[in-house]
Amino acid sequence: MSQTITTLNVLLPLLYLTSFTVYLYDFFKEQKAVGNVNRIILFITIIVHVSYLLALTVEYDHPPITTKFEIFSIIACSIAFSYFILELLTDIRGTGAFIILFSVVFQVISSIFIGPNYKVPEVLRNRLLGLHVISALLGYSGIIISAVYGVLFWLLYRNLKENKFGLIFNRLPSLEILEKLSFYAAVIGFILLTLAIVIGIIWLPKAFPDFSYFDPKLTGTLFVWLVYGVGITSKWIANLYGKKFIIFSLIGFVVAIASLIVTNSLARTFHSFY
């Protein structure tokens, strides 16, 4: 089985970059039949990705959340998955270059750094914390994305404010589409981010009998989560679309990033494992 991870690792940044370029090509030259080819590498990817990490948890006995070289992969993959599913969903493709950069970047630093964990503490092996975390990466990573797509619409829009129709005009979608691609990568992250949320009262008082609702890592997530529902709620009774939403999108993102590097670095929280 070790050989097998090994050679996965190797065979992940190569195939993440592989899709990337053929996204990136199809950006310039926007052809038909590279679509559904980048379509099909990025899936062959994705199912290359979870069966890698599966084999992590199997060999390992625990879920492929002890480091953060291990985190770094999950995200890479969460971000490739929420794309998918978005492409699937909207039948756009043309800003797949964007988004594939992200797990590119992440399972390059993964591969390159991570290595066997095998004395982890006991609640790290708990299956229920590994849905938890990656329930929640999954909804970080719909933010991402969304965030992504927020500066993809301000491109545009200054590109059409100031009469440039180049590239930038030629390849992305409307400004209409953008925000809506936005849009709905933050509904998705939310809709994670509250499974995460979920999943985490439940486990929460069988790992930790004393734990605290006023966690810093709850508490912040939980800020999140009420910056993204409040915003999602809004563009429907407040009428927040276009360039609203937008920036609504990116102050989320920085709301979000903010958040996980106080949580994480500045404050003390039972979270801390290692």
Given for the second form:
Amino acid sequence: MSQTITTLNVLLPLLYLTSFTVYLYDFFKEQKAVGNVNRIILFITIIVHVSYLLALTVEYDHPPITTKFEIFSIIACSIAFSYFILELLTDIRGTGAFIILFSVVFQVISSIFIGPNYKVPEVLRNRLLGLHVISALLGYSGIIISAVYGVLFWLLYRNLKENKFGLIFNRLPSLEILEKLSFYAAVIGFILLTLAIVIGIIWLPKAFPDFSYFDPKLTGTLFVWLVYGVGITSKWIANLYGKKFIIFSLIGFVVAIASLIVTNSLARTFHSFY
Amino acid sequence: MNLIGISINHRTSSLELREALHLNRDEIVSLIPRLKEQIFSEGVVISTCNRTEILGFPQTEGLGVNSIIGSLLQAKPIDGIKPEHFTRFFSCGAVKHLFSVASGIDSMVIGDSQILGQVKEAFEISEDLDFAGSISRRIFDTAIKVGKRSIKETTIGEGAVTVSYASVQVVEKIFANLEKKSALVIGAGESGELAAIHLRDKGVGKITISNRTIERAETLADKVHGEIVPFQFLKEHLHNFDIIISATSSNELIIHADEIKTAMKKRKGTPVVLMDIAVPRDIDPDVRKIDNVFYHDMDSLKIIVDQNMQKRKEQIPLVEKIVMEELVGFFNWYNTLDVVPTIKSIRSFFEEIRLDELEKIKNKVSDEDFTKIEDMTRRMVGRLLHNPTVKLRGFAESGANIKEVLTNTLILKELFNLDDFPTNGKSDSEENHNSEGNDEKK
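Now that the form predicted on its own has been shown, please provide the structure of the form predicted in complex with its partner chain.
What follows is the entire complex, opening with the chain shown before.
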């Protein structure tokens, strides 16, 4: 099993790189010959990645959420998986390279630094924790994807305003579609983040005696949740169009990243397991 | 091959001359019997706004292209036309030209999507008037195949190459679902009409026309199943439209930035696309500074047109490759037609010997024996010629390697000295064409 894990650990960055390269090639060249090749390679990558995560769980007897690099691998997988579902639902393929790039970065870092981890605190073997962490990570993946589409929206918007009709104009879908993709990704991210927060609030006080509602990670996540909540509600109620919603999405992304950096690196929290 | 043809097109003549020589369907229908009577055994007349072409197989040798030009000018007499306005094509060159025309690379707008349908229609007229034979049918089938392959295998027909269509392409980069959008076209002239038609074809939900002369607005609105807004009330309705295309001949601005600002407030910031395809401009270019207002004029749309045109030009070598592949394929088939007369010649040659020998013994044997000998020799000749006939026919039917076919027919002709025998050559064409057609069916 350990040999399989090592092999998959080497194979995964290569598969993500291949996916990224094929999507990038398709973006620049738009060759009919590429057809479904990019989608098939991504699908294979996701299957291999899920197998890898299962292998880690079986081998180490806990879900792979106990170290930064295990979590990085899950983020890479959830970004790829979320994008894959979005592509299947919308059949918009021109944006894959921009999203898969994040999976490549997370998986490469994970593969380089990850190590065997047999001994973990008992609390990390809890199933509710697994659900809490996975929903939070999928939520953050939604936020990342929403931000990527937000940036693409912004690029196309500027290109259209400035009469630039190059690659961005030719290969990206319409502004309305980019906005929709960004919005849907944000909504999915928001729902999963809500789930993570709810599970956390139910389970954390029982699991950790020093639990505090003013914990930096909890307040940081709540703040991110609020930004997206306001953005999504405004879009529904005030019919917030395109650029204004995209600004919300990008602000939310910046807040989320800042919150993660601060709470994981600078602040002291019970919420740190590694 | 004795196919000949003439062409007057955008490369050889002015628009005025091309327009003057343009033949509508009725004129083509009345010209073909004259061509059939005087010049061609089979042929075709293609006439579009950018080209008039006549191609065909002359009835007799020595008929030059000047007689074709003469017939055309007889049907459509115009002043100022000179021989140098016509390009002439012969044999392989004529077939290659037709394939290039069908592929769209010979069109004024490279990759023109209409020309393939026009070529097809021209041949259908010839077929209806019994002016098409098996060779010309094969040529046109291949030409249509060239056109289809060019569209499928290359991007020769992709991207907007007119300003009106480019404006619709930009609209599609802003809105996803045009069915839910409403468009206003200001000006019911040629450009306005073209833009309105493109919008209708793209499925824009609601099209409204506004024009100083209300009758013209009504006519265009009928054409695109739209509505009209009286020109004097135009500014009060600006906020109702997601897409505004202006194409009037006004010398002054029709829409000012302040009016768009007001409209945007009423629209609560939902985006609007303003396309100014008029010269001089109809819309104040300052509108581009307003958030969610996408303004494009002729200059910016021309960038798209030029880019797409360049992309299409880059596809020409790929299309030329398709033309060459199909040209080679066609001539491979065409050259196998030599096989049919060779088979006929060799059969005649053997039959003649058989009859000659029978004649010699006719009076030396009884009638009963003669009948037996006659049957036997017939069977013998049949068996002797069975393999070579089947083999050669096989080559003809499968369109096999031309070198092999030519070598085999040449050896046969040389060995049996078949050049002196009848049915040897394609110029006595109709019979042979038909027999080839029959062979193919077998």
